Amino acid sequence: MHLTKEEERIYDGEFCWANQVCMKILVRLGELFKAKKLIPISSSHVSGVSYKTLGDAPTEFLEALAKANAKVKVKSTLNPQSLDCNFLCKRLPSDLYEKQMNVLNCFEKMGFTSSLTCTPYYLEKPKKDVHLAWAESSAVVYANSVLGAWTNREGGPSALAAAIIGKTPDYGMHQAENRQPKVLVKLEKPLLDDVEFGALGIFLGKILKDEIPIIQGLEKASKDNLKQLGAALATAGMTNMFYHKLPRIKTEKIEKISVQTSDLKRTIEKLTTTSTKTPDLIFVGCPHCSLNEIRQIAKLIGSRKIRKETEFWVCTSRHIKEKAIKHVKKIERNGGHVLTDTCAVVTWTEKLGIKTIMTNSAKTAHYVPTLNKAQTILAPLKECIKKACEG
């Protein structure tokens, strides 16, 4: 890699040791990827902000970075955390409370925005064709796909360190080369809601690999619905973007795949792990819900209370729950928790003796077997709301 004079002497020590440290990671992922440059980006967003996902070893580090005076250069966002201030940090046991909140105090200390949200893009909507460095793989796939911005997935030690420095290397989806459909996906049928959008992130996620598609008949689609989608095929395999919308490209040579509703169905009876049909968690906001879900939800509980027998929670950012309010107290007065900075996938669900788990995320319905040893319903949001309210 090339570097600049100045690159050349935060590489070299002459700007602290933290600086440094986060130089040495982004030229040793641009000679890992044989990039040629560090780049300028306008904001990084970082994961690993939980500190049930986190763990000590990696905390050290930060407290470390903390010390040495470390600070961001760019607007850089955070992840979500592992609990709310106002619910779950009331049911969970006090040292995780405390160790999560000495996570936040080292990224306050350098600097970063406290949104503790995986919908970054809902607090300030990036520029087209700007240079990020994200590392949520859900808003990264949003942001190529559906702002049009540039970003490769980083991992979160990448993403820190390009928010310190103010650069990331130029390789991957930073280049227009590397930007272009490989795959053309026909549908056999439309899209009929969100949990058939995050199954076809899922069914492409695992068939496509890294390659980029181009999937026709969602010219329509809400861009609710496109967070669902990309979020899924971020879930299940290495794609970065998705077009859903003709490029101005020849299709005639590239490959071609055929999504039939058998697929589909397929992939939504594999997301769901159990056969019960009494839920213990009703889990709605993975990726964080945005304005219109909330008022949607909120529609669609109508004057029905939640049974006290389920929780149902919806996770979304404190931006939009603020901008939300109205929508938000009716579902909190009819029985629902509306939770901001944390969701159900990164908190101890486990330790609040949650088994079962239903959720209109293909997202979620993915990785909480593992993540929360929790059963899994996925079912559409329509469906989740019913069964939140009657059973």
Given for the second form:
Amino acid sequence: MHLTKEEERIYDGEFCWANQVCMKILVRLGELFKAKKLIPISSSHVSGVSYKTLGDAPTEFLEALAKANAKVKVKSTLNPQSLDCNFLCKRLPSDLYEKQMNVLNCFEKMGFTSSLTCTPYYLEKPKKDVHLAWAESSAVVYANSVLGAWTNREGGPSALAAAIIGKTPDYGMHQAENRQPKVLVKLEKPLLDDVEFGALGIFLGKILKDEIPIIQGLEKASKDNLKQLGAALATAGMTNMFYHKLPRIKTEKIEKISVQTSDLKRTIEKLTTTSTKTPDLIFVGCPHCSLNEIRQIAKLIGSRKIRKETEFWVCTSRHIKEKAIKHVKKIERNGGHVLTDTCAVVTWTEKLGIKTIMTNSAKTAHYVPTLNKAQTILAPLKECIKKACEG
Amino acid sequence: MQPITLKGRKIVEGHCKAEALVSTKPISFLGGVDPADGKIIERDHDLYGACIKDKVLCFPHGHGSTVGSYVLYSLAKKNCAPKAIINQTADPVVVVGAIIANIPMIDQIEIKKITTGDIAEVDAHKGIIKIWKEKGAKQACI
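Next, give the form predicted together with its partner chain, keeping in mind that what was shown is the form predicted alone.
Time for the whole complex; same chain goes first.
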């Protein structure tokens, strides 16, 4: 891989240790995947912000970088952390709050923006065709597929390294030839709701490995549904992108897969792990809700109240919460909680006594049994809200 | 007994000899592996309940959360990491984890040729893995 003189000096440790470590991570990745050079990025988005998923050893790695004066070179945003400062921090042990704040302080010291969301594209939408170094697999798929930006699915530490250096190795999704579709997916029937979009993602993720599909019949799909699809696709596989509109290429020669409604039904059934009909928590907002989704939730609740027997959480970014304040107030007046900076998966729901989580997110349903040690019920948004209000 | 030699691509240098633990399914280190002890906790996984500590861990590729790199780092710091990672196709999340955790790693290996319980000698510098087929040593850690 060709390095400029300045890049070589960073690699050789002429600047600080932190820059050298970050440059070494990027160069090793680049050499491995046959990148010819490093390219500038417009922004970086890092995962590995929640103390719950990080743990102590990676926290020490972040502390060392922050102490060595690592500073971001480009706009760099953060994934959700393990709690929020209004609601969950009052219910969780204070030592966990302190440990989380320590992680956040390290990132802030390095110059990261405390966006604390898995949907950084709602804060600032990347322009089409710009190069990014984003971790958070759901945001990677959304950026490549819906926004038309170019990013690999970075591991948490390589997105961090790219933020500090301001560059990323030029390979994979940064090259046009690797963004070509390899599979044409035909759906037996149009998708009905958010859960079917998620189920399609899980189903395809498992069989595609890293191949990019064109999925027919999504021309009218909402961006929120495409977000569900992409999040699930990345959860189950390595695929970083899908086409939801037919690109201008000949599709006769590419492999074809047809997805039956029964495939999706089976996928949904498998993601529900319990027969109980009474969840302790109903959670929407994985990935974090858009303005439109919050509006929709408030509308679906209508004049009904959330039952006292269940908790109802809507997770989003501070930015969207502010924009949606009218709807947020309505949801909260009716007994729901609109949380920012975090989500059910990356907090300690088991410490709150939550044993069953109902959600409309296939990604959440996949992770809850291991990351939250809870049972899951996967159901469309409408059913989640009906359950919250009527039981 | 003559070992079988498989040649792949060096990702992280290093040398080790240990028992192979082989999966036909991809692994997500976040949510798939308990960072406290290295046990596979993902439901429906073919290695469910097995422990990756000190094994030559062979699986097709990674999937899912990008925090997986940090899980590998944590496992290494707790001495619960695999001795080496062998993949069919390496993805950036596992690669970066192996780099920062300093776990020897090779990819582009046909892992079907390796069976759980085999003794595997990994020379990641050369991208070579030597396999001794062992009888009766299967799934010793489950």
